[in-house]
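Presented below, as structure tokens, is a lone chain in the form predicted on its own.
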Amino acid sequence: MKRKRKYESGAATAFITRNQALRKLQLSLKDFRQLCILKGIYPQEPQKLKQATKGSGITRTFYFVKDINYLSHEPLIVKFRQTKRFMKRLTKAVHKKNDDAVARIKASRPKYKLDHIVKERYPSFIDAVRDLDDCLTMCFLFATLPTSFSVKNRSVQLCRRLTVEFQHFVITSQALRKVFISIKGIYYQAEIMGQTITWIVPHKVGYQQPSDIDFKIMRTFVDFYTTLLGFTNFRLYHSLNLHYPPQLQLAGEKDETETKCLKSEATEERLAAMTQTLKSMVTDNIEDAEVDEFPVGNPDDPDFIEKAKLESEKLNQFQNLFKGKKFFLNREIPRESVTFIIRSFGGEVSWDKSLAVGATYQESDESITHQIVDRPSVEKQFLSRYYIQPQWIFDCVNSQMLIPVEDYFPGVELPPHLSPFVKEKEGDYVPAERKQQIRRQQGIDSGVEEDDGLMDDDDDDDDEDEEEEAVEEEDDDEEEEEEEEEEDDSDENSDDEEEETPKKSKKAVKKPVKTPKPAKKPKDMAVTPGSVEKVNLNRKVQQQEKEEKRLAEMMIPKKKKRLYQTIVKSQTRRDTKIQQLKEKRKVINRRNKLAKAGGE
């Protein structure tokens, strides 16, 4: 029997250090890092660190041995070695000042493609769509960066073209679902082929390149992500029968584009404007054709079918939220983001033709329904349109309906911009604005008559009001019983007085009620009419639930009692936090009321 030696199995053989991997692949650290990023291989932390280090205990960077063996067969390694040889030849020719040799060597620079890596990492197209979150975020970031030594112009232009193509697909398919403005940028969420994709677009502000970021690593990610996004755009466009590269349906505006940009950039600028429809490969009008209905799930259940139809109608209504509306943007508005949102929900957008390429109508058009401004006042106004601030567009999308425009007029203090990505759980604190938004969606509150800035404490303290109402009802019941008894006594003892002065007698009867009852001794025995005992059902149900909870707590075994106590503590801590938020909201509401009263 062969003796089993130490560190010959298990974690000692399953992991390999980074230096060992470099020696095995015969690559530099730069090429090895680039290869790992492209292939999607990352360092691993072994559970048994002592066995992986073979008893040394020194902290190292580990990889799986099977991953390094997988990398050893990658064709890109040959390209990396050819590039290394190319740089040596080029450096030698430059030092010799041989210009002919330098030009000849530069023409033979080795090039490589990443198509096969995309196919390896994403066997099916739905896998690529599911992994678009980081891809879109990185591409939108590089599309806004200025060119520099570390950020090449070719990468910026490529990211810009691919992101504009993806935005056109979202507009045509009406796949946008949520938007939110934050300090980092604007968050978007779209639903493509049943997959939820969320990405962030940075604000277009002054940029200063940070010194603590390695752009070489980011460039490697961008090289892979641009290849992935190019494949994805191609498949997505063909799924909607659109030409790829995209083509505009209308040619128009040749004279204007020639004066504002080069002829080679005219088509790209008009595409980036996102105000025109893309050309389709199908000439027939498919929208008017009737669509066959195929039952999904349980076709025998009528409730399920009816529910699916209602959800489909609701989604169709949401996708055409701005259909029939014409918007005009002032020059201070972030044009690209607002245009993308309005066009995704069926609206029409334009701006001043002197501002940028792509304007379809001018400010004097009387068919404009909304003009978006971001300044305190507008000098020249048209009575046939609304003047609103840009936040109205975002809040309408998140509310999934057209909300009243009174709170978004120029110069008006805007309501809070609520995040659509927050889902309140049972027992969580829900702001008053969120409650009003839910009521609007349910059709309970239109929001026109109620002022958001003057919302009283009633919305914040629903539970407290219910408890107070229950206590008041109990007190009212007791007072009614006492009044009935007093009226019976007064009927027996003072019939003559009631006939003469009924109003005064009632007041006189109420005074002796304050004296204790034992002091009153009836002269003769009398029979008083009985009254039905009134039982407070709410209090009875609460007492029964409290008793059941107490008995259930007694039946908890000792092993799980500590866990139960931890849960109760967390719930108490959450309730305390919610109460603090309610008190804070009360103070803010009172302060706003006083400020408004003082201003008036």
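What we label the rigid core is the largest C-alpha set whose atoms superpose within 1.5 Å from one form to the other. All of these numbers come straight from a predicted model, not from anything done at the bench. Numbering follows the first chain given and starts at 1. Compared with the form predicted together with its partner chain:
- After superposition on the rigid core, displacement of the C-alpha of residue 539 between these two forms amounts to 2 Å or more.
- Core-superposed comparison between these two forms: CA of residue 39 displaced by less than 2 Å.
- Relative to the superposed core, residue 11 shifts its CA atom by less than 2 Å between these two forms.
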Given for the second form:
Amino acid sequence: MKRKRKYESGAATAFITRNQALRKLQLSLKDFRQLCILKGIYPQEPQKLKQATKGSGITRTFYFVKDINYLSHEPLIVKFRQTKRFMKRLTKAVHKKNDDAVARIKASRPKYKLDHIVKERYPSFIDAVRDLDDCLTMCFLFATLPTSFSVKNRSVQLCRRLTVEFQHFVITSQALRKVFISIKGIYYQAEIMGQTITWIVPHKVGYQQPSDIDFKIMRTFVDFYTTLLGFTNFRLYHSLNLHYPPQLQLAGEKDETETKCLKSEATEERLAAMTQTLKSMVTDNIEDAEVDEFPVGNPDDPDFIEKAKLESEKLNQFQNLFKGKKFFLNREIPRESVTFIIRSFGGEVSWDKSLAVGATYQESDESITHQIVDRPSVEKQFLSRYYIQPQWIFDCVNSQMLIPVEDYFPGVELPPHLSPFVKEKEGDYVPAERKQQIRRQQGIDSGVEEDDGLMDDDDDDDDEDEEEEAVEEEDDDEEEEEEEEEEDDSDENSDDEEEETPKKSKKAVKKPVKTPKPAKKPKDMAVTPGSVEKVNLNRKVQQQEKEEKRLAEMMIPKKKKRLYQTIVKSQTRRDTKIQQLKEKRKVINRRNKLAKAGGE
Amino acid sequence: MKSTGRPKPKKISKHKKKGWKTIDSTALEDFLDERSFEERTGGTISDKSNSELFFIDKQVDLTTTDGEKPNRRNKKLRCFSILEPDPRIKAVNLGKSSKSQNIKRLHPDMKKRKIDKEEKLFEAELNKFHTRNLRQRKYRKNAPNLLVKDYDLWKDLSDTPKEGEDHILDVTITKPVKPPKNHYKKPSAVPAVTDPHPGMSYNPTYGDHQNLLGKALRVELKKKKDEEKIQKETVLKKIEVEEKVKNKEVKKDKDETSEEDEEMSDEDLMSTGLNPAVRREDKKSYKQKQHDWKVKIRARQKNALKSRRIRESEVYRIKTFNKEFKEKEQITKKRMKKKQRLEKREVFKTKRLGHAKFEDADIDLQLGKELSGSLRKLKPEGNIMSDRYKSYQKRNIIPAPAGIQKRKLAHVKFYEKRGHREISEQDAAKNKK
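Alternative state: the form predicted together with its partner chain, after the form predicted on its own:
What follows is the entire complex, opening with the chain shown before.
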């Protein structure tokens, strides 16, 4: 038997340091980094550092030996070596000022393809789709970069083309679900082949290159991601029967602006404008395909099919949110993002033809329903359309319905832009604005009296409760409060009327008329006719429920009592926190009210 | 008597089993073997058609001639290779074509004739080109989907023969190297694009914005606390130690002045324990050594006896042992559960992949003043590029980079000329007034 020695098995042989790997593969550090990123091989942290370092215990960058062995079979390594040789030849020729040689050598730059790696890393198409988040974010980012020494024009152009293609796919497949304007960039979420994909697009303002970044690494990522996105786009386009280098449906029509640029550039620009639909390979559309009827449903849930149908109907409605709406963008609007969103929900978009390529109709078009404006006032206004701020579009998408336009008129202080990525758990504190959104979605709030909803936040927990309370005897204070609110409402209404533009009057302002309650008579010593004692059923039921709960609590075995108590404790803690927040909100609302009154 | 000529074949009766063995069946067996081999390797050759068996080799390899030695006499000399045309060398552009100059010199009649001829030729060529182009266009119109290039990486490969179905393919095609087992495992469960904090909205609600600010504040406070701790441990402690040392030295000086040094006694030296001297008197005698050894052996025996006794009596403690085992098992189970729980969380953690430790990026936020209510006035905060870079590090894709050392600027000695100094001093005085 062979004697067992130290560091001959286990962690000591499973790991290899980066320098060792470099020597083994005979690559430079730059090439090695690039190869690792392309092949998807990541450094590891050994659990037994002392073992892996053979006793020294100094932290290093480790890789699995098996991974490095696998890397050594990569045909790309040969290309890297060729590139190294090529660079040596080129620099030599350059230094010798041998121009002929430089030209000749430059023409023979070794090129490599990454498609085999894409196939290797994503064996099935769905894997590639699932991993698209990072890819899209990087491509969208690089598409906006200015060309510089570290970022070549070619990759920027490629990224731009690929992202435009992807956006066209999202538009055609109506896959967009959520949008969010953050201070960092615009977040988008789409659902493609059942996968939710999120990506960020930077705002279109001056770009500052960060200094603490290794650009070579980022470029390598983009190299891989552009290959991935290209193949994914091809496949996605074919899933919708679209031509792959995308072709516009009305390619023949020419624009005036197009005469100023090359033909190829013009078509590219028109594609990037995203105002037109893409040409399909199939001429006849089968749009209204009905959902198949299945005779036997899920035995556990008999309404399963009905529910699914309702859901699909709802989704369909959401996907066609802006269908039939015609938008016109003013020049101060972030054109690309707004166009992308409107078009992916079925709307039509255009802008001034002097602004950019791709304008389909002009401002004077009477059929425009919404004009998007981001300035305090608009001089020339058309009566037939709404003038709104761009946030309206984002908020409509997030609340999955057309919300009333009144809050978004030019010059009006906008309601907060809520994040669609927040999912409230049961019992969490929900801010008033979000509550309003939820109610609108449920169809309880028509959206006309949104001021009310914001102001009396404290008693909008349940609308049904209010009715019940109305039957009950009310305290005098409450009544007073209500009266106050009514007064406020009427005040606000009158304000609105003053500010209102003629369009606003189109919408009938519904207002529930509350009849004032007869004042209570002073109590006298008198015999009054007896009445049947009112039995408050609701209260009784509540009492009974409470009793039952108390009994159930008593029945909890000793073992689980502690757990139960901790749960209750955490709940009460949360409730008190929510209560505090509500109180705070109340105070703020009151202060705002006072400020408003003072201002007037 | 000897028979002449060919020997007659021996007569064997074939209707008996005994006779069978003597029949020579190698030819038959060979034939059968060959046939079965052919069947195994893609059907019998005799059944196959010519096109299946042969192919026309269209590529002619001129470099080698079968079996023949290269003719030395015909071999081109290397020194003359320069005379051969090089496809990489472009033709010399003379600016004006020599042909046109020739035409110039011609007689006008001849000139006209020549030009006409050339034009005719050119026109014919052009016509040919146009007609061909038209034909192609017509063809393309009729077959619109013919020229779609296939870039499908993930196309269905079920038609192609699998391994074991086609022997030749199995043998000839080089198979891709199998990736290691953990190759498709993601290094981290952290999503590539994390959901944004609602307070990061360009127009957030008051509560959300406050939440975000609070979060950032907590991070900042923690950083400050850590820094203070380090300060306490390093700089302040150093100062303390230095002061102590100083105090001691001062004391020592005082002591030295008051008292004179005394010589250290032997006992003092012994007590210091520095290389105590080996003395002859301390050596054990033979008798003593024997005694010590005996005592040692006796103790060992006693111990062995005791342990044996204990082990024997353990039979009666089976119940307690069982109990202990159960307890131990429960503890291990608990530990395993805890480990599993930790492992679940471990997936989200950032590993230490190099010298440098990963540090999370600062939270992007805008203060209340910086927030603009409208999209037009929005001033973006944070950089997506650095955000991505950090994300890769957080997701264990690349190691955190070692801190970039700032280049130290050379110390420049400042010197002002006397004449200048007077003026600057005057200026300073003026400003003071």
